[in-house]
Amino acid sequence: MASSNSLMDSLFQRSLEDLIKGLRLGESTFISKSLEEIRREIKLTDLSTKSVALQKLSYLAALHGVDMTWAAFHAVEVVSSSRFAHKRIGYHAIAQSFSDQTPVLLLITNQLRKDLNSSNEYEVSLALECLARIGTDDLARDLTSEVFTLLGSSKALVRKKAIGVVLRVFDKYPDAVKVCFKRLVENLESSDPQLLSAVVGVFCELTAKDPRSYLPLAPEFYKILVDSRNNWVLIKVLKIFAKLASIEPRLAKKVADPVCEHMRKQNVGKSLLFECIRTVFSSLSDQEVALKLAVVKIREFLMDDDPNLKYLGLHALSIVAPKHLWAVLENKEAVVKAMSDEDPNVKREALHLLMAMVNEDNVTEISRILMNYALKSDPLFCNEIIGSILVACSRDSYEIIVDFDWYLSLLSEMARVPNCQRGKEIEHQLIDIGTRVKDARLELVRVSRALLIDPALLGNQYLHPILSAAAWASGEYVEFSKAPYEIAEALLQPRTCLLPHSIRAIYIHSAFKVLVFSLGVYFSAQEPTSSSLVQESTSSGSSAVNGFTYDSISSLVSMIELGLCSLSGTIDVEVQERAKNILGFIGIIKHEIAEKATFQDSETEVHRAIAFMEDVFSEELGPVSSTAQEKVPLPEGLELNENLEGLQEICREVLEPMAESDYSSDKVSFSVAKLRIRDQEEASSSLPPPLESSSLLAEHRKRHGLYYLSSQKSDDHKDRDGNDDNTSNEYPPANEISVDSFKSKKKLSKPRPVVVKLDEGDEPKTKPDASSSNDEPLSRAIQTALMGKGKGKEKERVKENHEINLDTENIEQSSRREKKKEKNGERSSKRSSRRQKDKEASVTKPVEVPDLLL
């Protein structure tokens, strides 16, 4: 009954063609039904039905990602069939679904051994293909002897696939080198092009992992390079020599001649020609003849209409560019022309080559060319051009930039490119140049004002960071501006509502810097210098005070007050707080402006407050290294991991807010100025601190001395007035910038502005690749095998020499016997002496071993 059911199932079983037709009608429901049928059919005992079910399951797994790991045991059953069609389906399923974690993997070892020893070359081929895909450490170890036997098979198909399997076996079981390596090397002398291609491919992969181990095989590879006519074999041999020549310099001189011969051939294949060029550029670049010939041949690639060949030519130039830039400069016109190619890969390679050519002399010309291409390129390539220019110009702290006024204008031009999305990079460089290059700050302020008043930038969210940098530079370096009123007007224009709140906060803060600077100049008692910045007067009849008139400063204050009134009610807390702080400050100093115009010698508290704010903003900012914090050493004895809540009880008086009695109820005062004045008064007074507070603090210090820094203050820390100098510099600053570094260098040509550079140690160090190579056991095994091969040859030579010595001794004995004879004594002795001399000459003559490297 069971056999009849099995027969019926096999008769009405759907084939793979039926499965494919059904999938074309409807996938979702049909796949689930088909899987149910496969699960039922694959459990049957009939191998034909089982194999068809396994074939359908393999198809669904390959195209639809169906899990087939559950059918691993059934695949082993199908492989054990005696029919070749079943074996092929089973091996295909095993190669597709088995992994190192498959439970039934051990069951296939004997079946693989059986098929590897089969007389049917196609069954052997199936087993070898399966071993190459799923070979594990255990399988490689157990089947090494079978692979060794197949490496000497008389059937080309079997031997070719056995050579390919060796790569997997060596990788999983390095000790197999002792068994198979010698026979693998012997296949290098095969006359069959298919076998030679297979074995050279294996050595090409092995050489890529560890070239040094295969240097002794250079003579065999050289012979193939000279004698072979197969382009693919030659390409792989060239790849091998490219690795070996980089290790052994003497090899480059020997290989250069046959490589040049291949390049000079008339009908040489483009693939082989390109491989010769790449080998010369990467490993034989010290050979002048080969290098010049390769440059000539690469020009043919660049002039070809085929975009693939043009790309290969540009790629080859990018290989030689770091060492021989002249080769790229000779093809500059072709590289620039490639920027207008339709193929994006060709344009990208041309862009990389142009960036490699950039130096101090041609940076202006190349940047102009690239900006013209950026204007007419698609958004993706446009931003790639802009990013490449930014990276090249900022390399090594703007080493190639001589004219920073030009470069700042270029950054402003980049911001106006319609497709520009590099706002972050441009923002960083605008701020970086401002902090590093003093001579560029005047142009930076001019460029920043032009960016602030450009309405097109406000609507592009990618350019908002540029406006943030422009606003910061306009406020930070406002003393270089010729029109502070126009800067404040640009910072507070109504269109700034399009900006994010974080950038509007920067706008408000910069406007506050402009206001403080203008008020400081207005209230200053000094005469205006030639570099003082004069604001245009709104009234021709007003008198000027230090470059500002009463009407001009009043107009500036009124404009800032009007612009900030609408921002005092915004929903963003930071913008609201900054606006209200400035409005409060304006309310304090507004009436003092009129008094200053009448009484110029009045010294009020508001005047001192303005001077204090001017001092706060006058501190120059410099570049800070990303590793500056790591340079500050941790003081000895300082513990920061423990809880220090006990200090809150001791320092309560310091932490409590100022009492309301400190403020005058009838007059609004400037708190920062009062704090400064009060600090000065407290510093000048000699009254000791309260007794209770000092005793509690001393007691806490005594009990918890571990949490305090060591106190080593002495009279040396006091100034001439007796005040303690609490600002002693105990630690090195984050960025050590000397004053002398800002002095201009004397040059015959136009002097280059000084760029402040950080210490060399500030740059993050790239850790070397400490990961140990997984191919070390294989390399050691290869070296041992090659040494053993050399020793075997030496033993053969010693054995031959020993046999020659024995022959010589026999000849000498026979000559003695002949001497005793009286009849032919003279002749025999002469003949024997001649033979003896010939033998001795052959023994003493050294064996010549040709050295390929010499």
Second form
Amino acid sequence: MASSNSLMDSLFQRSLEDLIKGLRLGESTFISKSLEEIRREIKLTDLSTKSVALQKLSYLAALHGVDMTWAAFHAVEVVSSSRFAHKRIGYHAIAQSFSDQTPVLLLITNQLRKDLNSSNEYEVSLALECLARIGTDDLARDLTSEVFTLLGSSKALVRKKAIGVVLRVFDKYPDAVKVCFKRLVENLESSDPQLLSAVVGVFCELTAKDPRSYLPLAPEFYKILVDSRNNWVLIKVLKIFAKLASIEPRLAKKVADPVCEHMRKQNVGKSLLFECIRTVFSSLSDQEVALKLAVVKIREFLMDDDPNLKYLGLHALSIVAPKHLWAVLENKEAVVKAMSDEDPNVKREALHLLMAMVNEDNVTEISRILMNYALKSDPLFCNEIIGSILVACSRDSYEIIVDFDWYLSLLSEMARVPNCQRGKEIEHQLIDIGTRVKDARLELVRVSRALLIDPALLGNQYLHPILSAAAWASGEYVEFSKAPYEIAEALLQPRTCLLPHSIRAIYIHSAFKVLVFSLGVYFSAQEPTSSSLVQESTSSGSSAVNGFTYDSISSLVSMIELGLCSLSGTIDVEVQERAKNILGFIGIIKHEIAEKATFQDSETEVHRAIAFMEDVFSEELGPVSSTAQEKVPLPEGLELNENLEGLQEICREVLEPMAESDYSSDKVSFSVAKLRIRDQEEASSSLPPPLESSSLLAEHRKRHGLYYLSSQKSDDHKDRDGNDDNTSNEYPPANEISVDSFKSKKKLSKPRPVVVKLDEGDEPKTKPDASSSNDEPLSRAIQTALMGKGKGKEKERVKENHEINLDTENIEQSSRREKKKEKNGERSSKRSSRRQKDKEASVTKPVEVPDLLL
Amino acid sequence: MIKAVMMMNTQGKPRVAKFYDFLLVEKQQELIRGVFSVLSSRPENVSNFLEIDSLFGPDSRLVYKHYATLYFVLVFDGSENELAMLDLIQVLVETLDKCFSNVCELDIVFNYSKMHTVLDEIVFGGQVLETRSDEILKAVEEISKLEAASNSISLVPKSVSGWRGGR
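The block above covers the form predicted alone; next, return the form predicted together with its partner chain.
Following is the full complex, with the preceding chain placed first.
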């Protein structure tokens, strides 16, 4: 076949089968060769040749990633053929490759119309499938009447598919509801289970997006729930009720009974049983009987050997865990057993459940169990375990932790787990605890010392963030340390050359703080008048800093000097600068140390220098609110937004991926003199220049006018919050500290230390989701359709005016109740805004809730 | 709603790939590769479900079944029941079995067009339409007959394999 005669090749076209065979023999060149052939063949006028070429192209596009959008027009040509085989190929290609952007899309409207009206049900099917997959607003609008006709077709196949296509048509062209909705609803009474299954399938999708509008159909769905024997139908109806019952609690009561009936059946299919359980757990969990029954049934799932059932059982438990933890606790053994299951999914679900069970009392026990698992697990799961422990323990500013000493030792244990890759989060927590929990600082320093001293840890790059936190803590809280000399030595040990420069800089700076502290103690110890100072420093905290002798202090100084000498010539500017700073400082005070014994005067330069440095380091650093930046008023004359919009567009692509990938978005980086507040949310939305005073900016502009774009002084500039009424230039305090005192109710050996919490801005802000507004016209259309329907129908339902008002009142009340029940999560913004809209809609057009529920 | 149906062999070559939301071909290939890399690292005797939010977006789940050299994969969202989707794969495989009698991978490779016919009768625009293999087969046979009828109008075989005696 490879050596085929070229004459034959040009006379005869390769079919799809030939293409496949050819591809099996040799791929990449064959594809490009075939593409050339296809391009040639597809332009010919003969429809058969064209369609075979199109078929080959579709194949290559689907399985080999070849682009076929260029052949759109040819697909339209092929579809216009009268031959069924061609139509099939054409529609297949269209459904696969057309999108809203395809320019020739509208050309198929008439063809679709013709085929939808065809007497051949398979041609109709083709057209319906095509419409279902690529239908646009225009197509939906133009073909609504055809769809309407087909919804009443006598042929089951056609009707089924017409029902399926309604979903897309409604989505793209909501006015179609006026035409088609009635017929759609009529199909709910069909006796053909396949038709019924199609209809409830469509309603399941519709309800998922907008449950409120379909409440009036609850009686019909109820009938199906009670009567139907078909599992597919029942599953969909259950899903519908899950959505409806969560917004209408009275429905929950009504539906609980039939659901229990299904659960109790002898040979109920596992899929149906699972769906019942899931419905109960998610929406009917207030119904006691149903809930208890569901928990019994889920136990069967958990005990089953089939890994699928086990996994689904655990998954269902995690749905009910937030509200009804007892269900999880009852099955605790199964959960713990699942932790050592082979299946990673099962393990992950078990982990989530274990974390849901965590509270103050059992956090130590559970963490112990989990750490044991972590040591035995593969790296991925190990890190998941560590990650989830970190998240659970740090929630709400460490609400769960009573014994911070234990927690800090746990953190250092995590650091030593071989596979640990959660360095950044651990770093963040170490620093966070240091700033918030005064009483834990002693332990923090102890833990940090252990981490710093060990030279082996320096080689592990995942631990570098943790070491950086340890170094910072050791420097910042050096007063708690028993042996500053050891710390300084650890910070300057030779293996620190393995650290990245930024962390090395932190190490050096901490060494500086240690030095200053030691010098302060040494000099103050020498002054006879301030012996009380010494006693103070020895009794403060619970560690004793022994006074330094001349020998110890001079060895400290010379050790530091030695360690830093080599660094004064490094390439990295930060490291070099810090090293030189210390060396310079040492140079100033060195000669004084020796002479100190004789000199009593506390006014020497050296003393002043040391006192000054101590002062620099003495201010306590606390946690910073993530909203602090917003509260800083802009100095006058500073224009933030001008000239930056253009820059923002350019940088948007650069900054946004950064914002997503950063693990902790409210990370705070500390430096001694300034608090630099880095908040990723702010960074991604605007680029404020560093706050210089306006005069500096103006000066700079004068000197370097070439680099500035032309400025228009805008008088009414606002900063992002619109705070333009600030006249003072003072920075408000960056911390807003509200101290929570915790009364321990249990007998503890040590009361829980005070944890500093901020009023707001402890959690990183998340952007509220933009509420989808494109569902609005559809919801309105559905509600109108149902209203009109309700007025005409006089069958079982008896509607009285006061009932309607009562209903709207109740709906409003229940939605208000739900708002209160909602946790203050970030998602409430989306839901409440949608509910507002729905409330408005329901007030203007009362949604009738049938008296079935009353 | 069903987001995608895939059949690929244990080497990662896709045999059928159908996506019910529009995606560019490069993205489709990326997803196929992504799914394969997840599947190939699954041990035996574990559950058939996966959460693949990273590939297909939020609320996406995947069910797969390993038959001989093929993976059958269904990607769906929260409006489908997991065990029902597992059943659906079963239905698909049974139908193929009846269609081709003891179906094997080669049958699927060489009957690309028929595969899609079968699939289109089961899943319509992302919705499950028919779950009884007999009904599906009936429809598939009708369609094949129609196709053959419309093709028999031409007298001269137009394909190379037709010239060579066909297969």
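All figures in this text were calculated on a predicted structure; none of them were measured in a lab. Whichever C-alpha set is largest while still superposing within 1.5 Å between the two forms counts as the rigid core. Positions refer to the first chain, counted from 1.
Residue 446 is among the residues whose C-alpha shifts by 2 Å or more between the two forms once the rigid core is aligned.
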